[in-house]
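Below you'll find only one chain, the form predicted on its own, shown as structure tokens.
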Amino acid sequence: MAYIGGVKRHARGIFQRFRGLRPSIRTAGAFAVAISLLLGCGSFIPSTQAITPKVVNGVESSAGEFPFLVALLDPADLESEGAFQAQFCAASLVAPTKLITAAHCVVNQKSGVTDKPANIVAGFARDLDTRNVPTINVSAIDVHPDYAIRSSRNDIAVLTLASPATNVPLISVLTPELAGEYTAPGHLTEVAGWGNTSTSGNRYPPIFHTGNLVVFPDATCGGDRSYVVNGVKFEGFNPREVDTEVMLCAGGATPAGKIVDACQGDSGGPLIASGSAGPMLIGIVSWGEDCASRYPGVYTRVSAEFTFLNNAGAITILTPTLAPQVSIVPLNNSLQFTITPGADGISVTQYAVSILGPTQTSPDTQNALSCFAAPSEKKVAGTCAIDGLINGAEYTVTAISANTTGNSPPSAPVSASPSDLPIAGTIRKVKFSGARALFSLTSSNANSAEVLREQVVCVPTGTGPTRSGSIDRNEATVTKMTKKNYRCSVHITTTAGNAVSAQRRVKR
């Protein structure tokens, strides 16, 4: 690979690269993109594809990649020896007078002292080897509270510009809303940074280089199992190592082995995914082991930070774009709700959803009944039910959700009818020894009447008995399971009717 610019004589901190026990005293700063092969890839890739970089051999960035991608400079050494050897770790720009970077960038990781503001300069080139790279002073540096230092948990910081960065596009900050999508194992991610780009000594590009990854799963990133990209296996972290629930890894491979990587030089850069909201920042560089070796590189859970991100200014909150989806539980007159936003990606902080129908103390009016419901820290998804409804009864339910810009638009109308049916559980798992199954179930809602049976029943596909089982504290256990492969579903029945769930193949 040729190198282009100069080896940078002094950075405020390389950042260590580990395993297995963490160094009580680690420098601040640079942790970047690349690898033995350092890639170039500039729109991202359908996760139906395989991984292939469109550059390799350290071709850098196009013009127009990551415009929102900010370097973070020493002043001094910007002043007396410019940009390229002023940088020391990486942010993103996500909203004008707003950058997300790495905690440790700006932490002294000896005295635990947060950095001064003005000891940090914002530049926004992608070139920083040219004259005159655009600047903008730092005015506040706000540290996640529960940054902790030697497991590297809540590695997050938000920079505050003292003046905004205007005609330079944003980056949108993933969402608990859709955090299950772009952080699912496998998604196509993307990192960029003006990092080192070799693993076997210093060579420091002056225009940042991309590479493409993918996300690991949390089996691999803190459950000690390895993952295989491309027919390279990687190994992975144990549990003490990473903490997923604020932490992801993503690593990635071409398809002639090569292991692609972040490595020194660019802390606190962007891990960007692609989905059904467009791109959005979903990782900052954190910390990993060596540069392109077998453990993928460790990035802070962005969707997992999104409380304090918030509190710090962080996110831009725009009015919720696309209707709510609503699933509906017909329950002894009542109806419950369970409600998600839309897949825009904006934040929400309540659901209300309306019905018009009659009431027990109003049957013959039509009446506009309503419910409020709000997600929770752990669960984006709100329940409401609403009550006193008649069975049988026909009501029309839309749902809106809203923050506190505005309200979506509503959801298109849906009926729905009360009913003192029972619902039937599902099956969860089952685990055969030899003829007898062994059911794991869902609980079923008898609905307010008195159940008088309740089983698993399997038919066997062709010919051949029928065998069932009672359930008995959500398992059942079904014998003289002779056949190969069964439908099996959970039957329940009330003094007011029966359920059936769907049925579940089960092969012995």
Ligand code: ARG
Given for the second form:
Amino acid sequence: MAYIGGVKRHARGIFQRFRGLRPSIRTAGAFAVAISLLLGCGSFIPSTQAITPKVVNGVESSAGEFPFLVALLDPADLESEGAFQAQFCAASLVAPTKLITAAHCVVNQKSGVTDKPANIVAGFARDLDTRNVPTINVSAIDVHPDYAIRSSRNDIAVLTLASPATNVPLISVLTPELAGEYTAPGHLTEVAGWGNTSTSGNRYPPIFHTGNLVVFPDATCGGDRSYVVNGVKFEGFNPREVDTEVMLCAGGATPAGKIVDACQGDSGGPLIASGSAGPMLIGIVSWGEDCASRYPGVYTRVSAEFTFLNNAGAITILTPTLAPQVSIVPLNNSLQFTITPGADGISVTQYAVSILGPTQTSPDTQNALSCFAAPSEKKVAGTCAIDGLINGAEYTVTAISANTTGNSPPSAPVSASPSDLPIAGTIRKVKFSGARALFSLTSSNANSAEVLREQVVCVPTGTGPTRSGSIDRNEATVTKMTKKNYRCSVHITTTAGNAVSAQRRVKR
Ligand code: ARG
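Mind giving me the form predicted together with arginine, seeing as the form predicted on its own was just shown?
Everything in the complex follows now, all chains and molecules, and the chain you saw is the first one.
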């Protein structure tokens, strides 16, 4: 994997300040051993004997994923050593001035005292190893009134930002009505954070990682039952350790059978699931039995904390104020739309695109047609298409963003026409060996017509012969490129017509 991991020299909250107890003491394993000793029952086998500690098996996030993920930073460490060293927990932006995190990130685990807002800043960056990570001060900390340090019940807190985070997409909070769907056993879910990627040492990534998990049935979480994910058998916690009313278990395994889990430093961060109302915050990284052991991770059950979250002002759902942007791809008797939200940072659960124009079944009237798209779990954009249209006819296109509170205003109408003309691919990469250039391309779209010719054409910037090469499986070789500078483009000709991509400068 292409990241430079590192040891955090201070790892402030992680091992000292907020988590006064070291993770190995604080974990449920030690707790369970203590219980079995107390009960005089020696049959509990600490999971550490059964597993080989390995990395936590997530993957580095890609740009645009989890845009609402916020790093909690120690301002003193930030000043002296930068955001990477200063990060101690994570949080999720649920309103322009509200973050949800874990209570154990902001409550001293020995004294029970809540931290001062001045001791935390919110960092907005995917890569913490960059110079000027944008930050916003925290002005208030609300810890759940029934947060219990020993049991980790109600491990949830709301941080208020001193000024609103603008242009940062929010994540919606799972409400009790949707809990059945979003936290159903086996439901796919994802965790993200800057936490340790190693279970045997300290390896903290500058760019946050994400891991694919599934929601565990309660009987396997606080009911001692085992549960199998991708062929890996996970043990369950017992009811003394996990209260499934307010906690939720999630665990995962890669196809190769490596366990995927959150780990130290991920605390306070989001567990996200998708469903009928778009992506939602369903859990908060709370605790675990070491990391990537044969136990699932334990998360604060967000849908059970509605009253607290509502009182703390974290539930306000705002109506989108800005229309979305629509990009249109004309296809054969069809229009395809990619919709991105307006930059008001308000979470969108659905987009609707409406068009007005003739259809194949009703060619002489102006028909109103629409398609709907939901933002995908990872990205805020959605796509949908409308078929049954007529090539060359004109359609008026508008779009709105919506969430459970209402709709944005519609976007300014634009016109578009379906077409069976091809769509040229683009040049991704060029590699020279002498005067021979190998092009890697994105695929062209013949748009239901028959392809007659597909080439890369290169025109020298000064005088000299134009060179070209046929495209085969998204690759083309152009030879005798003896000049220094060319402008190259993809040309595709079908029985319906031809198309040329934008030019790309190519230097030998
Ligand atoms: N308590 C840990 C922290 O403070 C969270 C780790 C969660 N552990 C797990 N195995 N899922 O960062």
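Numbering follows the first chain given and starts at 1. Note that the structure is a prediction, hence the values are computed from the model and not measured.
*Check 358, 425, 316, 123 against the rigid-body motion between these two forms and give me the one at the hinge.*
Comparing the two forms, the hinge residue turns out to be 316.
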